[in-house]
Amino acid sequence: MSKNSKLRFISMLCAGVLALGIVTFCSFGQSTSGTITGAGSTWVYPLVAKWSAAYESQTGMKINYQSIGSGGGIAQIKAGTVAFGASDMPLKPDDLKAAGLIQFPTAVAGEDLVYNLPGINPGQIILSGPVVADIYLAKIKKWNDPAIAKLNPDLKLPGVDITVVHRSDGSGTTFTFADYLSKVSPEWKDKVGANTSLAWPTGVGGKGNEGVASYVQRIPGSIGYVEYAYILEGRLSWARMVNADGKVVSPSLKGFQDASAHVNWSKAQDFYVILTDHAGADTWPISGCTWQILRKNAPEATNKDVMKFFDWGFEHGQQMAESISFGPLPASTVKAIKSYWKNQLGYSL
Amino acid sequence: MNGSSSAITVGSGPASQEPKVAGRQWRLPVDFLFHQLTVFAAFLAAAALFATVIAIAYDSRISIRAFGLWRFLISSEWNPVTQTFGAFPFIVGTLVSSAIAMILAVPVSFGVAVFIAEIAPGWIKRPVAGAIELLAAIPSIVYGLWGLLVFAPVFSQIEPWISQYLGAIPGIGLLFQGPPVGIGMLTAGIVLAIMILPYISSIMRDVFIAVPPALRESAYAMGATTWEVAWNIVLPYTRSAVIGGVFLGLGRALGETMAVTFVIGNSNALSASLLMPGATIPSVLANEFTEATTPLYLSSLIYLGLLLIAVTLVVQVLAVLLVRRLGRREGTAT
């Protein structure tokens, strides 16, 4: 009896090992033939993750994307360890040329200012770029400052101190925000500038959108900037903005797309255009974008795999993008990307 | 089951008997191998440290070339836009937040250790000691979230009181002025103090318990109070171990990353007030490493890491010197 059970145990063990071996072998086989590797921006990660799950179920092609940050993504694509890199800040055309890289936008997004003012409802307050710049430069220190009051004649603004909240970690959100302020305020451009991290003139830094949101929620009189998805959560009061056309707008995916639609992408070299402060009546002024980077001298098959994936995303991933607060690129932008691929790489899909 | 039952090879279980081995007995040189293994382990640890330092120094070469040592140390401009980097605010932030933590944690740890070793009745010793050691098992990110979501809101209610009373004192009042936000250097120091408390107190308790009962009992026999025994007998006897424990806590405070990042406020600007936001070397690394896109920026961050190693080394050397000096004074006094 005991011998029998021992035998059974051994045979089961063998079967288990065999099964494990087969599974390992299969997954290994798959990972060598049908995987695209990418690395970079944490901001675009939800979008790539969503697209790649659907793409894999349709085509069997796996996308292994590691959200290690834009800096890491750029380093990895330069080193050629990944098939594509993702960055929240576009590389300058000269840098791209020097490193033998190309870049193209993926999706549009936006961000807005949030505030904590008891008695003032979401969307009630109106701010303009120059006013926000002065707040972040610590020139406007109280909520009842004449500059804010002028934009909001119907609101009774309290005389509380403004506590400025910004991101502490390097982030594409910060880059987009600072780029906008640089465009609307010469003083900001001169003193601070735009980057993923800044030498902030004032304020406290929260880690991530979540950190900024929780500071703003807690500190009365505070103001911060967060991605659109955090506005939609509904626990923060958000501001309306005056856009480049002088119109008062609320943040929306449509507003982000309008910003992209007002860019002449075919003229912009290497898509080096930042979507902030563009023309258009409905354009949201603090719109942003995220870029994918490819290596020119990568094997044609590798680049084509990446291009196919994003092309699929542009075409079939629009609803998925919208469901997580990313705006799909307008058709004109997608067309410009396709002709850019052909020009730069010498081949198309 | 034939003759040579004495031939037992080390490593094989009692079930497997080797009938063939009958002649010379071959033993696995366990002692020799173990000796080699310890040498290897010790060497590996040292080699890993040296290799890390060399790699970090090598990767910071771009920044070293651009800013040198002195300029990097004393410049307080950290501006990724203009690519100018100076470490001064972060070095100050690291030292100040750790100093606050030590000022708060060392006396409390001493109290905890004396309580457990000298005062507490047996049945309460274990739960108290266990609870305090459990503090060490909490991941630092949890401390960070707790600090941000639980402690900071409460502390922001206390801060107006602090700036009203302590801020009014001439001189040190400067340290306690600012908006009551609940986060900043002082909050970071307090959270750090809670984090390093178990390390310091458990070492103190262990060495306090190890003090020979004869010493303690003779002091009590001469009419000494518990305080006098703890301060004049137990502490001097265990001084070097206590200092060791204190510096272990300090080392941890200097290098703490996540918890500090959450509650320090992350401002690169230097401020005199402890209620204002600041930054430490580890918090800047945690914040900016992922999006450091230019070689000089990345290299400057790694350079900061090199400085942190240097700061820790200086602190350790000071600790050793302090222990030696105390030992020598003891020698001359008796």
Given for the second form:
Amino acid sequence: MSKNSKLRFISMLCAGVLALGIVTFCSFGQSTSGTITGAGSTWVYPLVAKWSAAYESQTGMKINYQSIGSGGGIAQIKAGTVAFGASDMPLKPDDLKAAGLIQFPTAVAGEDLVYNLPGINPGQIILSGPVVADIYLAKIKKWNDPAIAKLNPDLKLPGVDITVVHRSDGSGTTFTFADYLSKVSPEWKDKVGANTSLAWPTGVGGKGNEGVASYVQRIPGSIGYVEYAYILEGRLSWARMVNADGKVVSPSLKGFQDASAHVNWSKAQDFYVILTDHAGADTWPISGCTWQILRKNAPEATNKDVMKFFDWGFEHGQQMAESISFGPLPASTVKAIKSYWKNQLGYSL
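Can you give me the structure for the form predicted alone, which would complement the form predicted in complex with its partner chain we have just seen?
Here you get just the chain by itself.
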């Protein structure tokens, strides 16, 4: 089938689907009729939602963002069915080049372990990376296990079974979590590793940060990992963690930003950086970032619409970001992003 025949077939298919009233993406990732389409990370959804509402009220441009997980976002931007994809796992420079993509960071944030233990308040439990790895490896199976009790000598831990909750979808949140465990547990690195999707040794899977949070809220004795904005929104019980310096810390915007301060965003090729398990007394160990991904061969108008939205967020949306504990990027990084757009795409705003 020729290229033109394929395009005619796809157009006819799109028309038929729309005639049936089924919602789909048939715009080949273009921004049309005052709408920008995007998909991916559930981690960044709270931030995109806040920015989108304000941006639409100011400009009339609507952001149609589907919170489907980083794996889905990467797949859709590669397929050209959205104008931008969002992933909490950065793509390696060689992978970007091979797929004709570019990526840039949006904001710094973090994730934490949440639990459902009646009588145990938020922030009361202290966990370490090796202990969390052993829980997710199914080596620690009860909440009063000696390894947990050693970290919490003043806490009466119940002898109930631990139900592990993890993501069921392709997830950058999972990548960040698994990357951290790979750095603190050689056994986890060898047996499981770090990726957006994993062969989990144990547990039940929930779709998106929302799904994991929902399972933890419903299952007594459960533990899961979610992005910090979902902890705030759902008022979930969260753990304190032992960081790389051996300090017990709570998740916080300052802790996420301290992790970010250990990398030079402007000099990293295609902004490829990992923020887990950095040194620093106040650094939060499971810190991360969300990247937006664009196609180099997308229509210029489409990429410019996406660039304008995120440029607006960088310049005018930082207070909204901080209100849900997303850390703003340094001014030097924002400047580097704008230069990157021009260098990679051949045009600027």
